[in-house]
Amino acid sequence: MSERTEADTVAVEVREAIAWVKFNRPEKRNSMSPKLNRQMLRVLNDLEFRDDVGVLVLTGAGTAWSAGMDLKEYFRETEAQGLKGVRHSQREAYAWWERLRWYQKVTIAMVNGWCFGGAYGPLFACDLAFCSEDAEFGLSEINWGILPGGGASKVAADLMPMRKAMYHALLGETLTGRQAEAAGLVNEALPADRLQERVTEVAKKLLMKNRETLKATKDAMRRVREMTYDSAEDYLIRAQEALNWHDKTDGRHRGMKQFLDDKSYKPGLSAYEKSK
C-alpha cells in the first residue's frame, strides 16, 4: 500500500462520551514513526477538554497494540540527520507520553495484541490497562544490542516486581497476557472477543463518577508514588483542600446530601448521582 499520510496514523471515534483512539499503521504493527507522534499529540490535545468526552481509551488497530519505536523511521532515518534528529524525535514520542500521563480525562489502554519496547511508555502513561489472553509483551531490546530506553526499563521496574523485572529485561522473553497481568503490567487479561467489551464496562462505571475528583484522584495515585508517607499525607490534604474549591458542580457536598439527608445512596457501594 502507499506510505500514510500523518493524518491516517491515528484514528479517532467518539461514542457516548467515549474517545476510541487508534494506533493505524496496521501494516507496521502499529510500531511508532516521528508522524505517529506528531499526530497522536494532536489528538490528544484536541480530545483532552472536549465536553462529550469523558474517557480515552487507547488500542491499535489490526492485530497489534504498538510493536514499539520504528526501527527504519524513528530510529535508522533520523540519526541518519546526527543528534539534533534524535533528540527531536525523542522529543516528539516523549511528548504525548507525558501529555496522556497526566491527562484530563481517565485513560484505559486497551492491548489486543503485540505491546513491545517503546510501546511501554504510552501503555505505563494510561491509567489502567487490559489486554487480550493472546497479546505479547516484550522487552525485546537485549536481543538487538541497546537497553530498553525511552522509559521502558523505569516502567518494568515501577510497575512489576524486582526479580521478574530483572528477568524481563534481561532475557527478552515475551509475555502472554496472562503473565503480564500476574506482573502487573495490566489490570486484567480477557478472551479478545470480551476484550472491548470489558473495556467499555470500565469507562461506564468512570463516566457516573465526578470528572474533577477522577482527575485530581489520578493524578494523586501517580504523584504519591514518588514521595514519603508524610509527604504524601501532607500533599493529599492540600489536594481535597484544592479539589473543594476547583469542582464547580460542588460533588462533595451533593454526594454527602444524598448520603445523609436523601438516603439515597452509600458510597461504599456506587457513585452518587451527578443529576440531582
Ligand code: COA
Given for the second form:
Amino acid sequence: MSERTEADTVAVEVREAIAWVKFNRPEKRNSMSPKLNRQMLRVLNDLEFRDDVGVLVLTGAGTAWSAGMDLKEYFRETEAQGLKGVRHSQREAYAWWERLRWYQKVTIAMVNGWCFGGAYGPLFACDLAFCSEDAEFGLSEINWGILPGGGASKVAADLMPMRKAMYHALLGETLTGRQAEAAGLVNEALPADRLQERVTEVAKKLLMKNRETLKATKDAMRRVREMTYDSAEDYLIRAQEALNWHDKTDGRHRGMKQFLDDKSYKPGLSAYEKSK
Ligand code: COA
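Show the other one: the form predicted together with the named molecule, since we just had the form predicted on its own.
Below is the entire complex, every chain and molecule, led by the chain shown above.
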C-alpha cells in the first residue's frame, strides 16, 4: 500500500462514552513511527476533556497491539539526522506516554496481539491492562543490540518481581498473555473472542463512578508508589481536599446521604447513584 498519512496512523471511535483509540499501522505491526507519535498526542489532546468520553481504551489494528518503536523511521532515519533528530523524536514519543500516564480519563490497554519494547511505555501509561491469551509480550531490545530504553526497563522493574524482570530483559524471550498476567504486566488475560467484551464490561463499570474521584484515585495510586508513608499520607489529605473543590457534583456528600439517610445502597458493594 502507499504510505499512510499522519492522520491515518491512529483510528478513533467514540461509542457510549468509551473512546476506542487504535494504533493503526497494521502493515507495520503498529510500530511507533514519529508520525504515529505526533498523531497520537493530537488524538489524546482532542479527547481528554470531552464530556462525552468517560473512559479511553487503547488497542491495535490487525495482529499487533504495538511492535514497539519503528526501527526504520524512529531509530534509523532519526539517527541519520544526528542528536537533534534523535532527541526530537524521543520527545514526541515520551510526550504522549506521559500525557497518558496522567490522563484526565481512566485508560485501559486492550492488548490484542504483539507488544514489544517501546510499547511497554504506553502499556504502563494505561491505568488498567487486559490482553488476549494469544498476545505476546517481549523486551526484544537485547535481541538487536540495545538496552530496553524509553522507560521499558523501568516498566518491567516496576511491574514485575525483580528476578522475572531481569530474566525478561536479558533473555528477550516472549511471554504469552497468561504469563504476562502472572508476571503482573496486565490485569487479566482472556480468550481473544472475549477480550473486547470484558474490556467493555470494565469500562461500563467505571462509567458508573464519579469521574473526578476516578482521576484523583488513579493519580494517587501512581504518586504514592514513590513516596514515604508520611509523605503519602500528607499528599492524600491534600489530594482529597483538592477533590472536594474539583468535584462540583459533591459526590461524597451524595454517597453519604444515599447510604446513611436514604439507605438506598451500600458503598461496600457498589457506587452511589450519580443521577440522584
Ligand atoms: N519497526 C519497524 N518495522 C517493523 C517493526 C518495527 N518494530 N515491527 C514490524 N515491522 C514491519 C516489518 O519490517 C514488516 O515490514 P515489510 O512488510 O515492509 O517488510 C512488517 O512490519 C510486518 O512485519 P513481519 O515481521 O513480517 O510480521 P510478523 O507478524 O511475521 O512478525 C513481529 C511480527 C512483531 C514478531 C516482528 O515484526 C518483529 O519482531 N518486530 C520487531 C519487534 C521489536 O523488536 N520491537 C522492539 C522495538 S523497540
